[in-house]
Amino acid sequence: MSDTLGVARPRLDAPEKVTGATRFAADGYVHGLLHARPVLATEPHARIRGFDTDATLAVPGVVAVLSAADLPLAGTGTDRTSEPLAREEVVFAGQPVALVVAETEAAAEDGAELLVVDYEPLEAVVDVEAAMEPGAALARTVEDSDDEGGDLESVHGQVDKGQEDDAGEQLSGNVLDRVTREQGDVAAAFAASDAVVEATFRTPWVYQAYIEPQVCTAWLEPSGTLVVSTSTQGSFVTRRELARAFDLPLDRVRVIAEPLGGAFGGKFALVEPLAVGAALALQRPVRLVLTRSEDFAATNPASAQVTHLKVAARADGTLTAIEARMIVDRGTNAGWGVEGATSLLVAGPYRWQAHDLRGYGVQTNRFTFGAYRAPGAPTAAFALESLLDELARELDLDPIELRLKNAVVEGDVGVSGNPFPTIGAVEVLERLREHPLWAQRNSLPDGEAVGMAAGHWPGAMEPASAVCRVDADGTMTVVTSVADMSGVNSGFAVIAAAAFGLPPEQVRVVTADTASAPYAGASGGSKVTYTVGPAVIRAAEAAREKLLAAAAQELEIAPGDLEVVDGVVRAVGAPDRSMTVQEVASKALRFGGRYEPIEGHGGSAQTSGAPSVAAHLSHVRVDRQTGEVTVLRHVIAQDVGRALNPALVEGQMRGGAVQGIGWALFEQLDHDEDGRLLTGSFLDYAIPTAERVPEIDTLIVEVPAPDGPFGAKGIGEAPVVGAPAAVANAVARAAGTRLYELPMTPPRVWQALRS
């Protein structure tokens, strides 16, 4: 096992993806396939009076124009699964209102351009703070029904939502959810503090910017089974959502999770109801592949947020009180929001004597809010970590030392009211403090500075299962239902190899569909390795027991006296008495074989969390003449539990840091004053490209998770959390003034320098 774990290896799917051999969801052939093209609303809020379909139906190849009434939906819910096409009321510009289905993609596109929709405009609600005021216009005039049955919130985090705020605050009907977390006498704590700082922070809507736009193909088998081939983060959650929306038995819905071309939280049963509804209505296979502009306009980016935050500390740096009012723009998502998560995470991985934290989920006429890597966390960390730097400046303290003094350790009670499990906040901050860049921070040229920030993600739990099967050639196949979004299959190969006793090169991992796969949750929330990994271990161990039982009879040695090392079953202490795994397997898997097939099933149901902490250093240069910010160097230290494959771990760390730089400096989905999207392509929406990102130093910190597979924990979310704040703190120091709104674009920095 020592030669298996902790060794950097390439991803199992790397050769196919690098050479272009991977077949993604849009690449499969289906006989008789029709192509769908959505017609997107041009109004942010309106009633649909009707459609003029004559010109569209006259286009050669167009088969049908489908409205909401044409889809065989089960209920009247207003979530995107239950209402994939707007029924009577449009609630955001970009909402699908109709589908044009044709024999070719070109015909569908031509027909969609000719479809005329008659709208009755309604007042659009686009300012999230104004939307909260009593008497504000409502973003949706049709009441939401109770069948918001989807549970998409659970796939990204296992966070306590707090309690509903029943203090009698008067708010409009646009406020869908209020949570509050209170402990201690906050007013007294502020009054007794030596430094108090407060500010209002604003963060924008942010697009996930995955490489592959949303895509789905649906068809009916002769048996009546609905088959859905899709680019999704979770096959079982997609199956459940589709069965709910169309009132189908689960066993009549088969979901195939195709290889993902990126997702970052955005691919959960969003386009599938459109393709499925069309396939059921027309009784023919239908594929929907969003164009990039449609993907920008019609999907589910990270929500905008306004955070009013106030924090305080004593002269020695002890944090005393924190007070937050966090307003989350849910857009049109009535089903769930991140006000619970962000109001928890705004406290950071730190101890507080008293807290009053409030979160508000507000409906507006903007996109359908969805998940994005660490939903609610980067916005919270941007506010908190900015003010912690302000406290350090007020008290003349080292910023890292201030955080170290207050960093939580195992057993400390957080603002959730629960004690923290094993957590590596102290170890991560200490590792960052040792980096040479931090020592150089006071000797940089004018206009340059180093900032730091930290953040954490609590992780999540969900039951999972896996199967491990040894074939006659001595290789192992691991079967799960996990969508491999970030290389987790390569991690499963290492886990199975270490648990069974094979070289990782002799293990392959297969993602099966919902008709045959063991259950596992969606890929999201940094939970897949942590929850499915133990199931893989148990499945491999169960297979190993059968291997040893067969080998014991062949070698005439008790199973307890045998071990499996590098694909060889041998006597403990007498390695010359041995058989290869292949020899044992070949004796079992043949006509007349005397032994059970060498395979095992394993399950897990984690009940303890495993938070991951990441901290960043960012070295920036600010051009005082133009306001342009250049990131010169970036460092990330992260507690990963145990690095099963350091190459994959470092990839996650670098990827999260790059996305955080995008949050800090480039990315913003901008609308006009009426709520229409202005930045609907990569010509207008900037992301951090290769020439804009420096080398990123990765510092792996290992604080093993007691219940994780070989000590590993989920690590995908934490790298992005503190990165925007680290850049912001560097910019504040280099510019001599602080910005409270992201992204910190050249015009905003230029204006701040002159204000």
The other form holds:
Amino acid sequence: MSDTLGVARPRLDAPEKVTGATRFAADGYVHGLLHARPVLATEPHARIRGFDTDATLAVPGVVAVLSAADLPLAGTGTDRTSEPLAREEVVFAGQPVALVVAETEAAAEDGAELLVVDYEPLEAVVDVEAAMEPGAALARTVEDSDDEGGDLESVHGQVDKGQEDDAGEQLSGNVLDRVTREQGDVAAAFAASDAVVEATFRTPWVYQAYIEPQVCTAWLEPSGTLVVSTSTQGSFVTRRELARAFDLPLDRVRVIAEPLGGAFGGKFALVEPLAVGAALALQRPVRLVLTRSEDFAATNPASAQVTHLKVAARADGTLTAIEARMIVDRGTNAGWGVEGATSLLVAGPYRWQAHDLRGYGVQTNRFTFGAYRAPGAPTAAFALESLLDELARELDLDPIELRLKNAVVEGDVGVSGNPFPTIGAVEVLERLREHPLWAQRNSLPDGEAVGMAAGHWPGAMEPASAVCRVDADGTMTVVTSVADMSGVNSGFAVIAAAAFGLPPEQVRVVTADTASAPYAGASGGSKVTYTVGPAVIRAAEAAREKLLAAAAQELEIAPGDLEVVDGVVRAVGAPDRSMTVQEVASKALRFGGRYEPIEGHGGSAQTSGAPSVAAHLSHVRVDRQTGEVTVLRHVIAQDVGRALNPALVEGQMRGGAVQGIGWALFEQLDHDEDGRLLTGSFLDYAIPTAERVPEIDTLIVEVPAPDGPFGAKGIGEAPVVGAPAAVANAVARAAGTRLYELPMTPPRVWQALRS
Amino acid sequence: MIPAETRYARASDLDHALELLAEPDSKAIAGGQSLIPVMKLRIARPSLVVDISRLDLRGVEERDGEVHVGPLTTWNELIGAEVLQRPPLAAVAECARGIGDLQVRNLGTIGGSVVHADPASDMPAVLLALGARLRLRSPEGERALAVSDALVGPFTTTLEPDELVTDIAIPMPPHGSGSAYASVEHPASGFALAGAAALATPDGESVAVTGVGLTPFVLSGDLSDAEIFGDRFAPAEYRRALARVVADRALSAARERAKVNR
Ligand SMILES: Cc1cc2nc3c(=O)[nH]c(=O)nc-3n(C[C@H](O)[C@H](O)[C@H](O)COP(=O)(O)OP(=O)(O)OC[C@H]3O[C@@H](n4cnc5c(N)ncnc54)[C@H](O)[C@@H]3O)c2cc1C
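Next up, can you give the form predicted together with its partner chain of this protein, since the form predicted on its own came first?
First the chain shown before, then all remaining chains and molecules of the complex.
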């Protein structure tokens, strides 16, 4: 076991993925398949008067043009699952308004090009701050009469929502949600502080930019069961959402989570209702694969946000008060927003004496907001960590020391009102401080600087179960419903191997569909390893009991005197009295066998959180003539609880840092003044490509989570949180001027350098 | 993302190509790195695609005081050409090295780049600074056209629809010359936000810029009067400043190379 955990191993799916052997949702062969092409709204806000379908239907191979009324939808909700095609009101440019379904992809595209949609334009709401003003035009005029809204929020991390504001602020109907958290006398605390800094920060809509665009194939079995083969983060949540939207019994919907080509929060029942609606309407298999441009325009990126933040400290660096007013652009998402999460996370992993934190969720005619790795956190950390550096500068304190002085430890009560569980904030900051780059920061050439920042993610919880089955060849198969995102299946393999006593190479992991898999929630919120991992341990232990019971009879030794090491059952202290797991299993799994199959089921219902903290150093060079920023080197230290497979952990740390560099320097979904998307392709939307990403040092810190599997924590989201702020702090030092808006593009840096 | 219906024909030689291109709405295809993307977006929808990629119009050859570049020469072939490593024409290889990615450089051609006339493409600036001329063939015959006369607007040239570029002639600068290319790339597309090519000879200097106007142009003056293009990402004021920076950088690098060549 000691050489099972903590050893860097390649992902189980790596050989298949790199050799192109993986079958993604777009690859499966389905007899009689039809292809759907969405027609996207060209208007940001409009009423649909009607469609002229003649030319489309005249294209050979086109089978149907479907509008909302043609889909057998059950309700009138306005969430994207309930309203996959705009009913009468278009609420953003890019919203699907019709599907053209054809025998070939080419015919569908020919048909879609010819469809004429008659719009009556309405006033578009594109400025999120103006949208809040009393009397502002509304981004949606038709009321949602049936707003169950789904409950997709629950899958993205558990962040409590604070109390509602009743201060009587005058706001327009575009403000869908207000969250307030107050404690202590903020004004007095500011007045008694030695340094007070404040600023307004802006972050844009950011696209998840997964490699595999959204895709779904749906068909009806002759029995009437709907089968949905899809690229999703969660099969059970997709089944629930589809059953709700189309009013189907759960057992008539079978969702298969196919191998994921990336998701980052964006793949939750968004395109499934389109493929399913068409398959139900036409009674034929239908596939929808979004093109990259459609994926840019029609999906659900991270919210744009405006953050007014004010923080203060005493001369010795003790943080005193924090006041935030955070405006979250939800686009058209009436169901949920990140105003609760972002206004909680803006306090960071620090102690405050008084706080007044407000979040506003505002609707506009831009996209539908969706989850993105650590929803609401990078933008909150960008604001907070920028101002902490400003405090350090004003008070002439070392930025890491300032943070260390205020870093929370277990038992400190956070702005949520709840005490923090075990948390490695101090350990992570101390580890980062030891990196040589931090010492080098004062001896760099002109135009270069090192910045630092921290961030955390609270994690999430959901009951989960797993099954472990040993076959007659002595190998184990772990079965869960978990969509294999970020390598979680490879984590399950070492967890099961360690808990059972097998070499990890002998463990396979299968993602089963909703018809047969044990329950687990969606992959997201950094909760998979933390919540499904313990279920895998218990399942492996239950299987091990079966193994020991059988081996005990075979070897005539009490089960308590047996151990399982490296695939061998042996007597404790007498290792030559042994049988291999394979020998025991093959005695059970045969006609006339006398032992129960070596299988176990295990469940978990975590109730304690395990937040993860990550801190970054970013070394940048600013070209003062052109405004270009180059990240020369980046360091990330993260508390992961226990690194079950350091290769996977480092992959998450690097990936988070890279996405954070994207937030910092490159990524923005920008609209024109009318609300039309300007950066809807990779020709316009920049991401941190390999040539722009520097060497990234990973420092793994292990502060075990008491209830985590072997001490592990959820680690997927924390690494992105502080990265943009670290780059911003480095740019501020290198340029000698701070930028308050992301991304820090060359024109913006150049402008800042001039003013 | 699927082109509109089209037909395809491979030209066996230049005359065959010209014959095929007589069809209205036909279009030549070389590397396809510009044409295929616009066909996929259905911005271009030729009825017939005439594949000229196998024609014998490729290679770099020094002859009679000029360097002749076949229009079908790929970026990678330019990068490897011996004469383009030397200071006077080093800008050509330097520019090609920064274009696209390896796949693009293996397929994309210099002729296609000039005729596509993307206002942010890199190589036209180099050809302008070096005073290159195109040789054109059509069913009517042959003519020569300076690159500066060919490029008239975004994605617009003065070529006739049935004309093919058969040669790109670059005058060999005198001994003691150097050339260079410098650019700042758009972070997404990799095309030039501003790019500049410079040639420094004992007799004088010339600089051309790309990415900042409706078409690449030869610089005269300090850019204050030039009509500079701007958008939400990079306002005109920024592009103007950037053009000055890359022009300076290209010119200093060209002068350095000229010194080495003395
Ligand atoms: C991912 C990507 C990145 C790129 N990055 C850059 C970059 O950084 N900088 C840059 O400058 N370019 C870039 N390009 C464009 C690339 O350089 C193209 O290859 C080039 O612009 C066109 O060459 P082609 O051979 O592919 O032309 P094609 O696409 O085959 O043709 C383009 C046009 O030229 C015409 N044509 C081609 N050859 C002739 C000829 N001999 N006579 C008459 N007409 C002709 C065609 O009819 C067509 O109209 C990029 C392209 C891609 C796909």
